[in-house]
Every structure is written in C-alpha cells, then in structure tokens.
Amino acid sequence: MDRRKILLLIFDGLGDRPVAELGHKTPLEAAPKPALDWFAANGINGLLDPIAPGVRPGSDTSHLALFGYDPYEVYTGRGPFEAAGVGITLEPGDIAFRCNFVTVDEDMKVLDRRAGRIREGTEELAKALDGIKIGRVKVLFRAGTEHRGALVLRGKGLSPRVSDTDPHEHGVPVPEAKPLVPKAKGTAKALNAFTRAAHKALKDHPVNQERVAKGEMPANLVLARGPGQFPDLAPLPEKYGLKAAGIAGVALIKGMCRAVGMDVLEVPGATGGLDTDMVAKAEAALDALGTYDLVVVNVKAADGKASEKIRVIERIDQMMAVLKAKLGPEIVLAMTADHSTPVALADHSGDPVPVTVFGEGVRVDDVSSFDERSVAKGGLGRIRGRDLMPILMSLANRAEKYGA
C-alpha cells in the first residue's frame, strides 16, 4: 500500500460569523481566494468543532485536539506548553504559568499588563529573574514573544491547583495567589514570594531605568496564569508512527508541538503576528515533507477587524497558491482552523470552522468555496477536532485496522 504524507494547515482565529458591514456575509465569503476555493472544490469538505459543538476552545486545547488527542483526558493547563515553547525542560512535578511583564506603580497596582507593549530588554530581564531560589523552590523564567514569558517552579509537593497573581485587568492591585486544594499552599506561598522577588529585581534594572528615560513604562513585575503539569501524553511519533514537524511564530504552539513529540523548524521570517511571512512557511513545510511524515503549519495570524482580516485571507490565498503549485500526489492536505474568532466578538467563539481535506483518492464534495455555510454542504459533515488526524492516517493509507 503506498503510504503518502500528510500536510496539516491550522489558520488561527479563521472561522466567523455574518458581519453586518460585509453584507451579512464572513470575512471567508467576502475574500478574494481562488486558491483556497480551488482546493475546497477539488477535495471533501465540512465543519470542525475543535472540541465540542458550542466548547469555546483555546489554542491550547484545540491544538490538542487537532493533534488527535482528547483535551479532557490530558489538558493540565496551558503554562506548560508556553514553557516549553520557550525552552524550558520540564521535569515531573514542575508547575509552569505563562506570565507577562506589567507595569505597576508604587502602590502594585496594575498600570498596563503588556507593560506599554515592550518588545526590546525582555531576555536581559528574564535573566535576572532565571535562577532564583526561594527556600527549596527553584525558580526558571525565560522571555518569550514580545511581553510574554514563562516561568517554572521547580520544588517537592508542589501544586498547580492556585490561583492567579495576574487579575486580568488594569486599575486594580496585584492579587495573592491563593491555594484551591490544601496541598497547593506551599505553591502559592512560593508564587507570592517570587512576586515580591521579581518586583524587587526588575523596579531598578538598566533596561526599566532606560525605558523610563525614554518616557516608556517599565516592565518592573512579572504576573502569572495558567499553572499547570506537563501533561502525560503518548508522543505523536509512538501515537501514529510518524515522524512530525512542526512550523509556528508563536512560543505557545512551539510548545504545543514539542510537547507532543514533534520537531519544530524554524522558517525566518515566521514571526506569529500580522507581518510573518506566510509563504517562507508554504516553502518551507514543502522541504520538510521530504524528510517528514506529517508537518503541521500554524498560520497565526487571522484575528482583528473584518477589514483586515480579508487581508490576511487574501495573504493565506497566496501561501495555499503556492502549495497548489507545487503539491505532489503523494501529499494529503488538510486545511482547518484551531477556533472561530467573530469579529463582533474579539474573542474565541463555540462556533464551528471550516475544514477541507485535498489529495488523491479523496471523494470529491459538490463544494466550490472554503467558506463556514459552503462547507457545511460537503462530505464530511460536522466532525470534532480529535476525529482529523484519524481520518488523514486514513486517506494518507497509514491507518491500522481494527479488529481482523
């Protein structure tokens, strides 16, 4: 049987609802995109719910999902994969908690929790946080993309079951972390104490002084959410025998592929926002397929107004042209999206997205748009996230039988 390659292509935020100033159409009916609608024409089509219809997913758990794995059984938290995203090992029993530098006055109160949108100094900063101890606690923190970072505690007995120091708002003092479990107060007594720590590291660093000079405000704290154990997960590899990639700008979903056993490549030029250059990724997944079995691309950049998120699909149509071109028959391509992202809301929704599966042998579907209402025509129906990978192992004849 001739195995083929998968190619999986995730464009964050991607799905909508009708928007009134588009004529009650979604930013996908209202773009120009001939080559996503090539693709939707010449494959089978349908609707995805990353976990479960009306489930608001997050990036964390619907890549999960979309890796094949069940959010429910193995989702601890989403600080984990931001630390490993950014580097860090993690070791049985770790917590790890994705944080932002923020800005606070003389008083901890919470002034701006991007601290002005800092994107310079960020590495020196974390490294004077890298490597604290409080009394048997150690502590790990690396920076991560522009305000983000990660930080781990390293210790015995510890738990991720506390609270969050980060309140999630502007105006208000820094909270404590609390305990959720009796046993998580030796975490939230170390968290609170590396609060403390970090204010007093970074109010008088170099780089805050100079960012003071210069009118912008200082990243003199650290705020943390998210805790959580590095998950117990079969790697992707054992999981599927397939050797995997993944290509992404942003640390979390780095994190995410190297959490499940993948390999990530680095394409100059992928930043993870609004400038990251789409077709560097087109090419670049398209050399990794020769040494891969699967690769995975995460196109993080489709949330924002309905203007500009015509934009982006315009720019997504360029890099899916490109792979029009020069995809083989060996190829299965899937092309779906980790969560809706309405513009009316600003935020991630229950809503399905689109998903359309193209390469040889797959039963072509009456569908000639990649779009939410087109595709909920076509021949895959409504699947959840966790039924994709299941069905590319399928069409790339790489799935095992099950019974005799």
Contents of the next structure:
2 protein chains.
Amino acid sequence: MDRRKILLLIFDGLGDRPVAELGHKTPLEAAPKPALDWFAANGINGLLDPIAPGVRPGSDTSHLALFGYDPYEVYTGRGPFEAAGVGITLEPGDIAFRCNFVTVDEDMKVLDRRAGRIREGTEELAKALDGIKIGRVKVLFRAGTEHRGALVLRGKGLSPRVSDTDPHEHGVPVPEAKPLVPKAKGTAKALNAFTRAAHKALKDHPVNQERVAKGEMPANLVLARGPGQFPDLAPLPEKYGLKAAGIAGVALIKGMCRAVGMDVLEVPGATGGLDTDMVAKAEAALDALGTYDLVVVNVKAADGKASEKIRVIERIDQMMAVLKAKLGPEIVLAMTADHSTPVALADHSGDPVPVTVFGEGVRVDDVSSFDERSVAKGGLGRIRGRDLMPILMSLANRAEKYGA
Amino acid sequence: MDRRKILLLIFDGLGDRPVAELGHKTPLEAAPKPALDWFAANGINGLLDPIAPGVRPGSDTSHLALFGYDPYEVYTGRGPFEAAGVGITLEPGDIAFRCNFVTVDEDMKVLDRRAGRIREGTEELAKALDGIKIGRVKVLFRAGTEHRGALVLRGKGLSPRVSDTDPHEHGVPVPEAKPLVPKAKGTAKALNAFTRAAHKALKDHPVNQERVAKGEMPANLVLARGPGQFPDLAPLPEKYGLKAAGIAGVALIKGMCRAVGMDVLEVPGATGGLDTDMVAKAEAALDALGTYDLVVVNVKAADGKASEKIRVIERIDQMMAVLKAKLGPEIVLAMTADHSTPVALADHSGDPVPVTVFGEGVRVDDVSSFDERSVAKGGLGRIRGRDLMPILMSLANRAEKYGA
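Could the form predicted in complex with another copy of the chain be shown next, to go alongside the form predicted on its own?
What follows is the entire complex, opening with the chain shown before.
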C-alpha cells in the first residue's frame, strides 16, 4: 500500500479547564468551530498526555515527546532549543542558556528583568557579547525576540549543572552561578566571569546611552537560565525515514524543530504571536507537503482571557477550513496541543489535551466535537505524547515492523 | 477464593481498518458472529496495543508480550523461535536463523527464493546439512513447513549480530554475511563457510537430481535470515506458577510456546493454514484445561481479501460457539489478536486489536459486539500486550501480591 504523508498540527496551549464565565464550558466547548468539529467527526479522537498523566509539560519537553522522543532521556534544559531557535549551530559539549537583557543598578541589583521591555538594538548589544573569551571558554551570544537572547559557552569539560544567574525577581542582587555538582565548578566560574564581562561591555554601549538619554531603562546586563546540553538524539529524518519540515513563529519551537533535524520554513506573517497569519501557515504547510513527508505546524492558541481564547479558536477553525477544502487523500492529519493552558491558571497545566487523527483507513469513531470532554470518549482512548508519531507512522503505512 | 484456569485465544492478524467495499466497516464489524459477540456482551472489553500504540508488531514480539514478557528486553530475532518450532532444543550461546531452501544458478545468483515452492524432500535435504562442522562450530539444521527451515550454529563466542545471507530478492548474487559488530566476525565467517558447504552438499543431492529430471527447480542452497540468540527469560510456568500448554499450527508460534517453556500440544487437523480445524482446536483446548492451568490457542485469522477474512471470522465464531456451550465456570477466557492485518495493507499494522476477558467476577461492561470500534468503549480501556497476563492472573485469583 502507498506510503502517505503526515501533517501534524500543534495548537500551543489549547487545552483548558471548565470556565465559570463560559457556563462551566472550556473555551473549546464554547467556541463555534465547524471545521475542527468536522475533522473530529471524520477522524479518530482521544486524550493525549504530552508527557504522562498530570505532568505539567514545558513547550520544549512536550514537543520532544510529540516528535517521538523520550524527554526524560534526551532533555537537559531549554537553553539548547532557544539557541538553535536563534540560529546557533550547537556542538556536542556546548552549554546553552536562555537569557534576558536586564537592567541592573550600580550595586548589581535587578531593576527590570526585561530592560524596560527592550525591542530594538538587542542585535547590536548581542554583537558586543558574541566572541568574548573567558580563559579557554568561548562565548557565543545571539539576540532573540524582544528582550530575549541565547548564550552558549563552548569549551572543554563544561557542565549544564549550574544554577541560574537570573534571580527570577526584581529588586534583588544578581546571584552568582553555583555548581550543582562538583564537576560544574569551572562552568559556574566561567558563567560568573561572563556576567561581569557582559556588564562591562554593555553598560556604556551606544545603544544604552541612547536609551538612557530617552529616559528608557538600559539593557546593561544579560542574565542566564535554563542551561542545557545539546541533546544526544537520533535526528528525526533518520529515526523515521522522513523528510521533515517545521513551521513555527516563536524561536523556541523553531529551535525544537532544528534540534531534531527538521528544516524550518519561514512563513511571511507567521509571527508566533496571536496576530500570526494562520491561513498563511496552512497554505505553506500544504505547499511543503509537496516535497516533505512530515510537516509540523505550531500555532499559538493560548491567551490570558477566555474570550480571547475563543477568538483564537475561531481563527484556528478558519485555518482548518482551508485544510479541509484542500487536503488530499495522501495525507494523514493529526491535530493536538502541546499542553493545556487553563485561562484560570494562565500557565501550563498537567491536564491532557484533545487529539484527533484524520485520514484514509482511520477507525472513525462517533465523536463529533473537538473538545476536551467529547474526545475523551473517542476511539484513541488516552495516549501519551510519545505514542503519537508511531501511530501516525503506522497509519501512513511507514512503520517498520518490530519482529517478524 | 478458588484459583481458576486460563484459556487465552489469539486470533492471528484479526484486527483491521474500515474497508470501503464493506461500507467502511471492518471485517469484524461486517461479519455475523453471534458467539464472539456473546463473549463480548458477557465480558469486559478493550483495545490492546500488542507492543505499544502505533508499533507494528511481528508475530514473535507480539506473542512474547502477550505471554507477559517485555520483547525489548528478551527479543533478539526470529530465528530462535523458528528453531524451537521445528523441534531444535536451543542451548545458551546458540545462534539460530530462519532459512529458505532456494535455487541458485552456477554463479550463485538467486533464481528462486522458494526453490520452486518445494514441499517434499526437504527433510532429506536437511539431513545432508545437519551435523556439518565448520571448524569448531557445529551446524544443526531442520526442515520446516514447505520451503522453510531452521539453522543453528553451536559453538563458543558466537554472535547474532551478522547480516542475512538471504538477499530478499531474485536475480542477485548470494550476499556474504557480514559482521555488524567486531565480535561477530567469527560468526559471519562460519555462516559463509556453511553457505558454501551447503551448496556442495545439496547441488547433486538425489532429491535435487529427481527435481531437475522432473523439470522442477532444485533446492540447491539454503539462505539464512533473522539471526537471534535464545532469549534469556524466566520460563512462563515458573514466572506465573502455571502448568502451561500451547496449541498452534505454524512452526513459529509453536516455537514461541516452546521458548517460554510451554508444552506444545499437537491437534490433528490444526495446520495453521486457513483450512485448520478450529473446532478441533477448541475441543483440544477444553481437554487440555483438565490438566493445564493455562492453555494458549493460536488461530490464523488474516487473509488477503475482506470476503475471505469474513469467512474466517465465521469459522472462528463456530469455535467460540463450542466454547460457549462447554466452558466451565472455573475458566477465565481471553480473546484477542497478536496484531492487526488490514486487508488494504496485506501486512501487519500498528493498529490496536480488540480484547475481551470473560469469566466469573469480571466487571461486565455494556459492549455488545466484538469488533475494533465497539470494544474501544469497553471497561478495559486501552491496554498493552504485556498487561494481559497480569490481568488474567488476577482474575484467575492467582496473582501474587506486590507489597503487603
């Protein structure tokens, strides 16, 4: 039988809990969404625990699982994916951190963890940090979106087991990085030396002089968190024998895609914010399926308010209507989320997310609505993030037989 | 409470996907099967992933899982089960291969991978190979069904990590076995020496002279694949404290049963083909339950065509009608499949299979049909192959307590 192609749609943060102001419905239950429901009605449905029941996933660990990896085996921290997202090609042994540009006072107390929400000039500031040498350790630094950046320490014998230099609160002094295991001593020392060098390089930087002149907070330091090493994993194209591409707005998810060996496709208008052009993403995905065997699309779906989330769901539904109209029979489509983000919590939760698989040969069940409670009665039952790729590989008639 | 006995029925390849020509029903959904449905209606039902969701199981890995073992821990290849199936008692350190009698030309090119579908004379040919010595390596060889056979290399320091000598296609030269790891060098050398010795022993063998005289293809070589070592596992009777027997037609499944320490019962008329006498198997199983605590029956259920598969299901149903009439209250019965074999795919798929457990004390659910979609709503939910034996042990009031 013919091998099929796979389209995996990940609605970032879509799952929710019943919301009182929606009459104890979830946003998915409350929103009109004929196209999403059509796929549910013509597919097989279930609940998916991205990592395991009750485990609150990060976007990074969840994407690893949805890509078929065991995050408990390959995940060491968010830094490497952030670094890959801003275009740093990591080497084995590199330690990568997520960073914020921040504002500190003369006593190195943190005044603002986002440097007055700086948006411009960070690339120039990053250049002042990129290439710094701390003894034998080489520093790589790139600016990310808004106040974010990625730091990589490259050298011999480094370890990701150091504490953050980001205190995660305001008004406190910048903490020293501490080794969490004895062999991380040198790394902590290098990171602390970098913190001092960064302050020196940034405090009188023209970008900051201009900011101060305009009454804005200077981005006079970068603080690091989420250290990790490049995951030692089999690239997805190799693992599954698939030519694979990812479409995403935010750097972290692009980094996730790159880290597992996917090509990252840039879609004009797809920013990763809620203003992202979802229909453009859908069209780009359909296009990409001409040359790729697997296309993953990440769409931001969470927001602080229930009413806003419902509006996002309506826009996702427009995207699904495009796919419904144009999808060929050679495609197996899956739609799910990387985690629930209940509006009442405004953060990731451990609640499972809906999952629908649509395509030729699927055992269509009698679920007719794509929402948390309806899909719980579906034919997929309750699966885990890591199960999804094998299920899609099997339905795409691409799975290798285990045994004979 | 009294300990009960367990009857485990494995319908080989039974699961399917919706079939267009059956009005998008699966063969199980389309077939009349009152007895199977009676067991579903009076039992507890669910879906079973033989290995894990989406994983395409081999019959060997799946049976290991259904017998309660973790194939990822104990499985090294199909050869050992094939060898056990034809009656070779494997010793630790033995390397076993599945073999085909094949036809090669004078340049050792493969003309026919089944030696003109040879059916007779293979036992004599096998005798010419059995006992060959390659240095310090002893060769054991037995004929299997039709063109099949099993090869065992017995000696010190052998490894299963060698490539096949079967090219898996026609018109190409017989490939040399290659070591896949350095320590398999000696094994590859021995296997290649055996290939040459086998050709020498077979090419002018009277059986082949006769075949050539009749215009048939000579079985002038054997080619090996699927090497493996005897699994290092606790025998099932020991693991579960059960006297266990298996009833199966095909050599591989008999080998699986033997490999885990079950007695294999021969049932006249039970060939393993679709012409197998299923009612005879049921009667033999009921008989065996007089002396055994666990009886496993494997019944072939897959076929190339939907209409044929429906006919097989009807015959399985007749077998179930016999069991329904004669089964005593001391029996816990389970019926499931080792894998799905969708008619559209004509090969194993990663789709889960139905499972029903019937017997005193079972939490009977409201499923009333034994098919892929109905059982998905059953009380067992979605379980894995390895879960089944513990569930049956518990319902048979034989499980040991874990903890106090």
